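Just the one chain here, laid out as structure tokens, in the form predicted alone.
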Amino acid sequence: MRLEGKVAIVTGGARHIGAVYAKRLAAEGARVVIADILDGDGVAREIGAGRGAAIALRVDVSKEEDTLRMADETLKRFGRIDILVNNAAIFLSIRRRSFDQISAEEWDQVSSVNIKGPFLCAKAVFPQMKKQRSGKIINISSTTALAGTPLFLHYVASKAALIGMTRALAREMGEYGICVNAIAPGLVQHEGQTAPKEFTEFQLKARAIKRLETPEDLAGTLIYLASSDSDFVTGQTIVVDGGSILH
């Protein structure tokens, strides 16, 4: 229970990997925040029937006005808010393709989510956390920006400019005792999802542990940023895939 009486927002919380993240975190002992587009209500149910305490929120992370009514939720509900995950991202969707052939409209779609939202949640969760002179922000980028993995440059763009944020925000936020770290996971498999066979054969080739890459992998990775054994560690993007990216 290393999280005992903190507070934490996951976005992107509803399903997948967002939704091992939430459930992790209360497992340690934080109340939790499902901020998603989809319906979290299954994952905060889930976290109840383990004694834990959860809700879920409607937020659609690139729309300010929805990352504000997250901030003030949370606060009213649970009166604090000591960690924001920004997971929440657009990928599932996006086709790989050449460059030159994503559309401007893509482009502006996926930034919105991916580089804005971040940045709305963020600015949102940044007053209660000064005012209680302590935080944990977690950014979830790629290690697709470190490689530089072709034909989806729209998100791997995305990830990149996470790694600048959490540099820029550590920076920003340390006088006020703000930790602001991210975790760049591999491709990851989990249910629903599936990578091209091609692809995962040539992830395997790379990585010095020969198995695929779970959520639940990434899960102590972020209880550790999340809890105070990270108190002194700020600004720094931690790779999570198998020994495929040395970083």
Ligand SMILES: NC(=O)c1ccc[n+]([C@@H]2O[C@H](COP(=O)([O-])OP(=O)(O)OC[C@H]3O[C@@H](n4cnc5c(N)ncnc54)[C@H](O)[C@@H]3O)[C@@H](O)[C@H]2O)c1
Second form
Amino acid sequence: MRLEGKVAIVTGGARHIGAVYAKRLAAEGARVVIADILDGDGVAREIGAGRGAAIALRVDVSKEEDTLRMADETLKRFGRIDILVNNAAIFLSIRRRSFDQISAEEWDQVSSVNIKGPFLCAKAVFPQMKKQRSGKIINISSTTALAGTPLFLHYVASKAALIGMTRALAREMGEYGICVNAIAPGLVQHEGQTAPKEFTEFQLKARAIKRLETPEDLAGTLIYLASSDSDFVTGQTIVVDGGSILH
Ligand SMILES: NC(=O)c1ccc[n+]([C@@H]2O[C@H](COP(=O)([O-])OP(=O)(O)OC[C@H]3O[C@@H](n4cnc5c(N)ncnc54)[C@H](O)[C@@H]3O)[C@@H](O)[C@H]2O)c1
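Alt. form predicted in complex with this ligand, vs. the form predicted alone above:
What follows is the whole complex; the chain from before opens it.
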């Protein structure tokens, strides 16, 4: 129960990796807000059926009115905001293709959710975290940004932007006791993952630890960055990929 009394918002927490983050934060004692364009009630109910507390909000992170409502509703329901996990992204729906086949519209859609979304969410929670003089913002990047993975340039560029945003926000928010860090997962296996077999095999070969990565592999690093154990760590990107990217 390292997060007893804390309140966490997990964007994109209605399914897959985000749902695992929400459940692990709750298991550590945090009250959790699941903010997603999808219905997160199922995950919230699952948390509530245990000893945890959670609510689900319909939020499109690319819309400022939604992110402001997310912060307002969180405060109304739970009274504080300690942790923001910027996990929502356009990812699974992306079809891999060469950069010159990506339309300008699709580029804008990915940027607006994957880059503007985390910016708007950070902006929405900032006044409360500043008032509390504490907070943890955890941006979910990707090893694709460090590896330069081909065939989805808009996604890779968006995840690289999060690393820069993490560093600059850490410097802007440090004086208020707010830590901003990023996690860069490798290819994570879950029921929605549709990466081609050759790609999965390639990832496996490149890893020091030769097994598939699961959402649970990310949870320990997330809890560390969300807890007071990491109070003097900020602006960092932690790669969690079984030792494929070493930086
Ligand atoms: N699965 C992987 O291999 C992998 C690897 C590296 C990084 N990641 C990152 O981890 C995170 C979760 O990935 P996932 O595999 O669980 O994918 P996912 O598509 O299941 O999760 C994304 C979540 O974000 C939500 N979302 C999408 N657009 C939104 C919007 N505009 N507003 C609010 N919510 C929105 C989706 O509904 C979904 O619940 C993403 O940031 C992804 O880029 C995933």
